[in-house]
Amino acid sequence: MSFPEDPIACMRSLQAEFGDLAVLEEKGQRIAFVFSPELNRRVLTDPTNFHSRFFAVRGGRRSAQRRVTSGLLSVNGSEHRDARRIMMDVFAKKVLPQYHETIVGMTSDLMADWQTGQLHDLNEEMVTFMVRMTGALLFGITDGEYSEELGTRIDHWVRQNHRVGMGALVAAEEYTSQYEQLLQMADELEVSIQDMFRRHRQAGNSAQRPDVLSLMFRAQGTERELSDEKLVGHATLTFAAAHLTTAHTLSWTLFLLAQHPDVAARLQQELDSCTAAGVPDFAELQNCTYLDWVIKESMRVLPASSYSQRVAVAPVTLGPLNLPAGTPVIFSQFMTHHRGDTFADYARFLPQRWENAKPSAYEYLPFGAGSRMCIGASLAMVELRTILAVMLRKWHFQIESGATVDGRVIATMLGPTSSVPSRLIAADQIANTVPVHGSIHDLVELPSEARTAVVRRAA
């Protein structure tokens, strides 16, 4: 029970006794966990012999459960590479830049009520951001309340999923217990997920609108298999991991520059550079070097997706194991991206890093890696390079001192489990580091200014 607990303390204690391979065994059940890039390759490269279970309750073959549960994070073989062929059109490059004037819209519409001086909880306005950035995005949903009841039911339903697949892996009753439960709530999901595609289609201009939805409705005209079946489960999957994952990103990296001061003005000094002095667009936020490193860094000491598994379909030998099918097997962003040997200094935040720093694919995996490498990668940095680009033009955050700010593994994703308090400071200042109390402390080393609470209360 200690890895559902706290995943990240439970991976560090093992590594720390066991090294790059270990295994957790209890009552029968048992977890192995590799912590090296070659171990990382070993598993990511061989979907032969490790499937992807990013649920592990599937439900019965009939079941709403199954189906929103099969889509492209979940399927495998050649049911996998059929849909992610599908899939690359919709997410390919050349499709980038349409998404551009809907995320800088709904950006500059965000800071449209902020004045100098406002209180903001970084992690509630980001999370409640990305769930309409997320629906508009995918879904083509202008419906900012709608977004949000649809956006908060799939996050509910994925949370649960996580609770009842962590006692398919630990045998805990008080997991398995709420399986009836998951099964109403994926019920309930699908019927959510078809109304919504109902309203997409009476909107009509499906073949103007730049979401994702739309191509994928495209997509049926060519591709007979992509039937709605099948998107119900691409729809939700996709949003399932694309809205918290970019949500926490966006907390992590505006509360770290503002606790890095010289980060923020190097990286102010390029916006005001490489942008006009309006609207950012798509062409120039393209020759920002120094956002991208900011954003590589944050992705790397605070990853939002803190570490996935893969299932041993058949016996293999991994390393000195010999692992039964069935072994599920857990790969961590997070032990990967703080590794000393890799990485100097793996804990603090040093954007410059990437002046030089070369990684691997599979010793710097913020999107994973391998066939299953996360399709929408690409339109996560564009939205991520946006939002920040067209914020930072006008506001930094200043956090206030003292304020305590914790951070924790839930189902599978790091993120903040405490408000992130900052006051709204204009774009021609800089944010000082003040000391905070918290959890995070135990994920990133902070400037010495921010740790002096750490030493005041232990003293």
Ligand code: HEM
The other form holds:
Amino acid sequence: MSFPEDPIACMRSLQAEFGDLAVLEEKGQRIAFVFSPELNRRVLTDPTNFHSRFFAVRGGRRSAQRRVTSGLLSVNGSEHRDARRIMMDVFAKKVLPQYHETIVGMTSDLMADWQTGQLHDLNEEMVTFMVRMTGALLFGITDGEYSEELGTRIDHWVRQNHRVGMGALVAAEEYTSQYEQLLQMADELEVSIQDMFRRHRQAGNSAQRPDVLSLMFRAQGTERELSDEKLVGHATLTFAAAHLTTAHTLSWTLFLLAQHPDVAARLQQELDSCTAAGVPDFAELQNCTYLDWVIKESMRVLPASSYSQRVAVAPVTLGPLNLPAGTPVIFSQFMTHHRGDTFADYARFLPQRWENAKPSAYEYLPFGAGSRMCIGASLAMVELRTILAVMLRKWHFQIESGATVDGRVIATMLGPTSSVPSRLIAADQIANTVPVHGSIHDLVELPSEARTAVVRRAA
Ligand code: HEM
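Hand over the structure of the form predicted together with the ligand; the form predicted on its own is what we had up.
Expanding to the full complex; the earlier chain stays at the top.
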């Protein structure tokens, strides 16, 4: 049970005691953990023996649970290859500029009422904002409240999946008893997604609309296999994969920038010189090298996707271990990115390191690696770059001194679990590092001024 309760603490203690390969066993149930780049490579490049099982509980053959979990994240073999081929076009680099206007427009709308000195909770603000943004980019939803309603339904269902799935992993009664509730949630979610499809089609004009669902509807014309039933699974899981990952990355990046004035100042200089006054355009943002380093470093030190799992579908050998079929195998972005042999001062936020750092695909993998690497990675980078550039040209955030900032893994996702209170200051001022409390200090080494609160409390 120590794993679902606190995945990072559990993985750290396993690695400290057993090294880069460890196994937890309880009541005959085993979970294997790999912590090194080489073992990541071994697992992630062998999709024949290691299947993705993002949703452990698939439901009966004809259940809504089976249909809504039948998206890219949870299919394997030829089914995965075919679905990935169809979706590749939707996320191709050439279509990315068409999302720029929506991202800029929504970010500007978000800031329309912002005023100097206002107190914001970065965590809550970014989660709500990215639910709306994801609703617009993926499904063309312009009604923010409707996006939130649908996003919340998807989010609750994902969390319930992880609770019940974790129960299957550790054979715990308290988790498995919630199975019926999960099926009920899946029934309701399927109806909501179908309703969203209906609204989208009724609005018409899908040939011109810049959203992922319009492109998927168009692909239905050429791909006989892409039925509405399949699209329900793809739409649900893509939304689930997109909104919290981007929201948490934004919250962490803004928090880290606020606590590292030297980094914020250098980034401001770059934004001033590489984006013309006013709103940055798509092409300009491709040349902001330091902005990319900031985002990469934020995703290294606090990766929103902190771990993922595969399951061995045949008996396999991993190092000295013989794993029987059915053994879950966990690999972790957080553990891999926090290795001193790959990244010097691994716990610190040092964007400058990216001037020389050239980690392999298995040493640095915020978007995963191999044949299941995040299909939305380029879109995510466009969102992050654009939102940060538009926001930081106008505003900086001053974290409230003495705030408690907690971060924890919930359902594989590492995000803030407390509020992140911060005041708006004009972009020509740089925020000061302030002392904060909370579990953030277990995750990243902040500058010493940020740690004085913790030292004082311990004393
Ligand atoms: C900062 C933002 C994001 C992060 C950190 C992230 C991370 C990841 C990771 C680590 C995986 C691989 C999981 C595994 O190997 O088990 C993944 C897969 C996936 N991601 Fe993302 N993601 C992000 C944004 C997005 C966005 C914006 C979309 C879509 C619009 C998206 C859609 C997907 C899909 C569909 C998959 C499944 C790919 C497959 O199994 O073939 N992600 N993501």
